[in-house]
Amino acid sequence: MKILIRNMTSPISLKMSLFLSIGLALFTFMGCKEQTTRQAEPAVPMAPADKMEWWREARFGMFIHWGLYAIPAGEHNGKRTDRLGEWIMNTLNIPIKEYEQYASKFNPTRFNAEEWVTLAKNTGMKYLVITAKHHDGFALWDSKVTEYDIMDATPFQRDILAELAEACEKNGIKLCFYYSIMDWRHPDAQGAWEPYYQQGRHDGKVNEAFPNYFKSYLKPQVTELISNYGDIGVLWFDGEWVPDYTTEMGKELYAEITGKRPGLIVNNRVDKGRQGMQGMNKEGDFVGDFGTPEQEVPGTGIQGVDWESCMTMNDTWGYKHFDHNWKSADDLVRNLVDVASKGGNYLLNVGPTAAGEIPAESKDRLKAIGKWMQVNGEAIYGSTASPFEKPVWGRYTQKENKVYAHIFDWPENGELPVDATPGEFKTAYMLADGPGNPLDLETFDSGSIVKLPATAPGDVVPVLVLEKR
């Protein structure tokens, strides 16, 4: 490899990291909205490093939406929902007693916890978040609080969470649980109101029975989840927007959880109305450990904030048999890189069928991502946000003394402009080839140019490693 130092003006514009840091700090302070769909208020500040260390190292996890809604698979009594599969009870106004009949049909004999966890592991995912209880109120574990669960209400009678816990421990995957604060079935929760399952009541009424549900049902179930399944990594709450749930309840719940399990990470939706990157309540303090943008990657990372983008592969979370609008594996890899380049985690969803199988379309995409991660995972795991502004050709991540250039668009002339101060980098090489195959690096006053191979490698996003002096 030859390194040429030239004192000359280059068309490459040097991006000042100090300017970026100041800009991001002002962005966070002012609570400005990014050009995304779910941005509003500043996100929750970072939790203690010792608690979040494994989560920041992981960067990539699997979301699993699975429950009774997998049986209708988006269609009930000949009528299809045009919305999310797991919301079918709500959107098609299925009466509680009628929807409950799906429990007697839930017999996922093809469910294999080892296969699910192995698939996540081979994809390069480090943790798994499953819907222990979604908005329909059905529990995927042997809950002593209710008989509306996998053991008492179905012919399957196997504790899904227990089997996943065993498989996760065996394979070194962190098991995490999603839990819905909203419950369409419980008489003391939202289900008692008409029109029932309404996402948010705006008539000013207060459900006086909700505190009883919170105390006698919700909290005991949460205690079961954090007590009976080993080393749980995250409690991922949702449905906190319902009118009867309060910030005071969120604070109480968070305090009890972390009091019993100090190392347990809790998302910001444990607080009232904290979806997306929001996290600050009206008193100015916070509840929860990380922000949760949904179906989006924030325009920029926000300095000093832990966050995780949860996204689907098609247009639904829970399985819909007629949803074939799949994102390509290439786009999913680019999403993963985009999220990591901004300092976030990527939680990618699968919606298993009623039989307990992850759809083939999901498997194919996960296998493609896994193939990419086997070569390039070093540039994702434990990485931090880009030290430079977003380049036109791709994204940056960084770790220790290395900056990783993720190349979305291979330059036709074989020359890749990279941001750097003069002499900042001592060597450059493709991650797939290793340091034994260095590339020519030309340094200018305002940046550097790397002479790439004539043709792009087969990877959808080839990664260039830039080692600092």
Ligand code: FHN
The other form holds:
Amino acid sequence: MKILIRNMTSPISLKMSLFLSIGLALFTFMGCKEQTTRQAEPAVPMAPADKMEWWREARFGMFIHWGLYAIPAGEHNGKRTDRLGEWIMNTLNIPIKEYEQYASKFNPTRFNAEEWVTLAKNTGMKYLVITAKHHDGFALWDSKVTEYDIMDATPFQRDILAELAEACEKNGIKLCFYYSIMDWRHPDAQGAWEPYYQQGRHDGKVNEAFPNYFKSYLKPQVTELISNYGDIGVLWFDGEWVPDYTTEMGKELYAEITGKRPGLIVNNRVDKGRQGMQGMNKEGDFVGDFGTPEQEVPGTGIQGVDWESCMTMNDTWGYKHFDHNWKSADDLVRNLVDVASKGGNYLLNVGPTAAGEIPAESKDRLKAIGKWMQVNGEAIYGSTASPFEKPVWGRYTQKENKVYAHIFDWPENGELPVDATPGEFKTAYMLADGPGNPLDLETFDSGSIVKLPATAPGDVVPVLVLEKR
Ligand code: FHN
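Right, the form predicted alone is done, so what does the form predicted together with the ligand look like?
What follows is the whole complex; the chain from before opens it.
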């Protein structure tokens, strides 16, 4: 059975809204009836018409992997990990007590929420997903269910998430939180036989204590995140693969979260929906509002559901001081276009340093992308997947009465073959030049040719607009 990921026609969303409206009606009735005995509970606000609207319009967001792992930055006691920076506790088998020492050293005095948020905004990103708690269990906010957090365990003692919430609110950026279900520190979340879970190394024994971690720690922390930081946009779960976390827990968590915050978007990793593949598992009924292919752009997108491809700029999510394998800004722009041409969102990662700075290499790339987005953002925001097959020279996106041709390879003869039925398009022009500079558009039975300007513009991916009649 197809995955019941939320979309406008999926039974789950129709059932959910029916359930919510009956629930709301009952709630209101009961509230009135008992008005004399107690103040009616505030009715659960209904999800907006479609909670995904802002997300589909946004198309482009910033992922931030930041935590204690930025201190070792890939190297602990002189030993380097060749894996992900944020996995160092696990890949170098650092005992919990030893790793915890990093908390007393976490003092990111150069952290400036306004700087990070305006960098995302100037890049053309519309939302920001930060690792509130990654697998190591350290909380970047003042959590009431643990001392292992930024306020109680570090000399920094500032609520990072609160500062980001203020900066996001001020700059019109949607703040979103990443939360890891897997927790290498909490005593009830450990594998039955080893201090940490490793993919595929769980011995199959059920960890009887895990439900307690789920109920008395994970849920209260999630409630803190969705209640204390204003109008957050997305709850981005991860680490769902641990065997002790069940699809029943996922469904329970999804229902509780969306019951409290009907407008909140939750990714498919709240459940077991991506098992076996990074994208969407078409088997079984899983909950979640969008699919999460990672470090890849699915060849033809993921049909029929919302999805977001998350990607690093080098090879690690969390900062590693010796990872210099940076993707070029041009490649990052082409990735963004590729994802949008298939109807997806692009979540591009930065891994700030222990001092609280986004690496210069990341900032340089973000500035270059921002320059491209300033000219061509119209072809990305609110766009939907190409109406045509992928052309040899680039990609298409579409929005309202326009098709956008993103030109990766400028034709030497200046003639761009475009898919079109005779008479489909009334005009063609370079987005950068505007409709006042129309180009010759010749239509034949087999398609159309646009005569491009003699020299390719300097832009990494020039965009041609084809306007429908
Ligand atoms: O294990 C994590 C990893 O550290 C990183 O957070 C990525 C980002 O999506 N998610 C998991 C791997 O799938």
